[in-house]
Amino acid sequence: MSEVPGLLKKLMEYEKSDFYPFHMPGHKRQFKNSFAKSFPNPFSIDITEIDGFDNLHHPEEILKKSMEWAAKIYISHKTYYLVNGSSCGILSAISGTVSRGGTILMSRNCHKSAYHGVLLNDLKVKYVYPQLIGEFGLQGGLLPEKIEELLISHPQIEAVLVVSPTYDGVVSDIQAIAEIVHRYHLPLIVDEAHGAHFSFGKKAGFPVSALESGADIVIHSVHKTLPSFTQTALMHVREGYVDMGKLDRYVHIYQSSSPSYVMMAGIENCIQYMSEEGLKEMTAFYDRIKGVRRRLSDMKGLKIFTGQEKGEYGVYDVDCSKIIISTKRTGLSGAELDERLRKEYHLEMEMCGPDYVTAITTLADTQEGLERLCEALLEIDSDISLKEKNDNGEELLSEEYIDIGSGMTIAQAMDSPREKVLVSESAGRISAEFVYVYPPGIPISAPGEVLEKKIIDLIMRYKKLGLPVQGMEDEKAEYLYVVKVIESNNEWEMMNKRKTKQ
């Protein structure tokens, strides 16, 4: 018998270590805190659809009441508990608002699950691109006028999907975008996965939620920034521009047929805490984060993203709980800073880019943990070497969001005959695979897009920096599948005949 790999043992050993999480889930493993003090042993409440406990796929009793209660708190017409993460909500929203083979307007910085929704429904996509904050190489916001331009020039669009806040906490002007989208009698879907805390933190100083700004469907990952289990999420819906019956049908397609009662109880517990004691905690949390930002504002080499860009680059507001540290003025890459924080200080960041690291903070973070982050960054900054001049190659970071030419739809590219080529030799070809760095899981290139030289250079640079380039079948990310060049009509006919027989 082979030896058990020992995942549980490794998790238990890690739990006893002094590694501190500046990453999701938002409970930060603080199970003795007030939000979890009454939560029992999960094994004791892990049941199935037995008498008296309702059915998530046909809720009539306790689950129906629980989701209606949640909808009242969020002031939505309907709120769904999602146990397959925000991806389930995004897939449901796309499938429920756009006809098969139809067209969706989507921000290019959407999570990969949005692209999967496009693939599954064989949709055509028109992209709106975020602005770029050049000094940091981060995504800015979306300009409402750009969205209107696309709606005017592409009247076949059936729905609009945008991301706000971004992974880095940048919020777009959702109210203005919603007003524009509604003028064309279309639904606005907002992936607010990283803004689940907004609804409870507005008075404390956090941005206003998309739900309050006029969006029709809003998806929240409660596990990302609130004290809830990984994989728990919510989808809120407003009546008017959404076919509620069609959306409901797709939610039940994408949800597991065996939903976890532990997760659903965790969602309810989280909402109850946040709507009561959590409201006060959000104010205290906001003050703690402001203190962290003040301490880090005087670093000489490393630089913290302050959000002073509000009003520029499409930035309407900024979530201060995301701590973004730029290494551009130093001799360190983002991956090297990430590694130092992990190895030397036992601080685990959420993610790193070529020249920055991202820390996710939540109301569950301890003062000790925040102090450790400040002291580590200040100590690294004190002995860091400054760059005398910038490497022009670093500007390639922004090319992740250039307007890429599209040769086919995602579905067409993935279903077409394909061949494998070296990534370094794929310029000018049409990609048949996704390429992204995970996290955050935003495609650098999607199937159907032309692989321009700038994109190839960006992928090669990410690989050289040791970033987790993923999405391709080749685990080493050396080869990429591209759409095969068909030499003659006869070859096309033969390919189609083989597909028909299969």
Ligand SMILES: Cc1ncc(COP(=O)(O)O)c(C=O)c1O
Contents of the next structure:
Amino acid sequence: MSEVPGLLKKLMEYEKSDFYPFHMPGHKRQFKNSFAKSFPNPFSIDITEIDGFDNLHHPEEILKKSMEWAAKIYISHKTYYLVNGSSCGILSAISGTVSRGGTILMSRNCHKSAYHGVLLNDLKVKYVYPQLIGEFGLQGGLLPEKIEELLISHPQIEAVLVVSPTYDGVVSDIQAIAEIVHRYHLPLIVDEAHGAHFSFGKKAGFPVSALESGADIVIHSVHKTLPSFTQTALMHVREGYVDMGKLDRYVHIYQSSSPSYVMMAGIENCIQYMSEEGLKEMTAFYDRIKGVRRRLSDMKGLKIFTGQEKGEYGVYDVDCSKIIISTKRTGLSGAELDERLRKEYHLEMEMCGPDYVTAITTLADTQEGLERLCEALLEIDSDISLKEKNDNGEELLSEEYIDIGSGMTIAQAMDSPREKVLVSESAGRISAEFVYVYPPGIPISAPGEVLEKKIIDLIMRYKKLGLPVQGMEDEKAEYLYVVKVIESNNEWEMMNKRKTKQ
Ligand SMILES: Cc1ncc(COP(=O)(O)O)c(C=O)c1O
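Having seen the form predicted on its own, could you give me the form predicted together with the ligand?
Everything in the complex follows now, all chains and molecules, and the chain you saw is the first one.
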């Protein structure tokens, strides 16, 4: 018999090590903390839809009650427990609000699950682009007026989907966006995957939640910023602009037919904790993070994104729990800082960009963990080499997207006859694959888009910087599938014949 690769053993060894997580899940493996202390061994409560325990796909009893209770806490008309992550909520929201082949207005910095929703429903997309915060090479917020311009020029749009906060904690003016979208009698979907804690943290100083700001469908990854198991998420819906029945049909398509009771109980446990003890903890957490930010405020090379940009670049508010450490003024790249933190200090970050590193902090973080992060950054900063001159405009491209559509939808481009070319030789071709750095999983290029030379240069640069460029079938990201150029009518016929046979 072949040897067991040993995933469980590896996880258990890791748990015993001194590696500290500045990444999700939000419980930070603090199993002795009060949110986890009374949670039993998962084996002991892992059941299926037996008598007395309801059915998530036809909730009438305990699960219905539990979700109604959650809706009251979050102040929504209906709340769904999701066991397939926010991805499943985003897919449901898109399928439930836009007709097949219809048009959606989406922010270009959406997560790949939104693009998958577009693909599966063969939608056409109009993009609204986030502003750029040049100094950090980060995406800023969305300008409400840009959304209105698009709604005026494209009356066929059926729903609007925006991401707020971004992976980096930038919050857009959702209230203003909701007012505009509702003026056109459309639903506003907000991917607030990274903001599940907002509803419990307003008094402490965290941003106002999208639900409170008037959004119609709000999706939360409770596992990202709250103490809940990986994959657990919520979808909240407000009545008015959403066809509740249609949305409901899709949630049941995208959710597993065997939803885990461990996860569902984990969601309930998390919400209960957050609405009681956690609510008070949010203030203490906010103060701890402010303390971290103060300590890191005058490093000579590394720089913390403080959110001073509020009011500019579409930034309405900033979630201070996301700590973005910019390396732009230094000789280090984001990937190099990430590696130093891991190798020398045993601190695991959430992600790194070309010139920054992101640490996710939550109320479950220990003072000792935060202290270790401060010490490590101050030490690295003390002997860091500085860049002689500031970045040139070329580097600003790092978060810039170029909207060159080919006229093909994502679905058409993905399903078209295609051919494999070297990424370095793909300029001018129409992409048939997604290309993104994961995390954050925001496409640098989506199928159907023309691969501009600038985009190719960006992909090559990200690869050179050691960032995880993914999405293409070629795992080494050297080759990319592009839409095949059909030379003659004859070739078209051959292709179509082959397709019909398949
Ligand atoms: C902005 C955003 N939306 C949605 C998702 C998908 O969330 P989940 O992993 O819960 O499916 C992610 C995941 O990282 C994300 O960053």
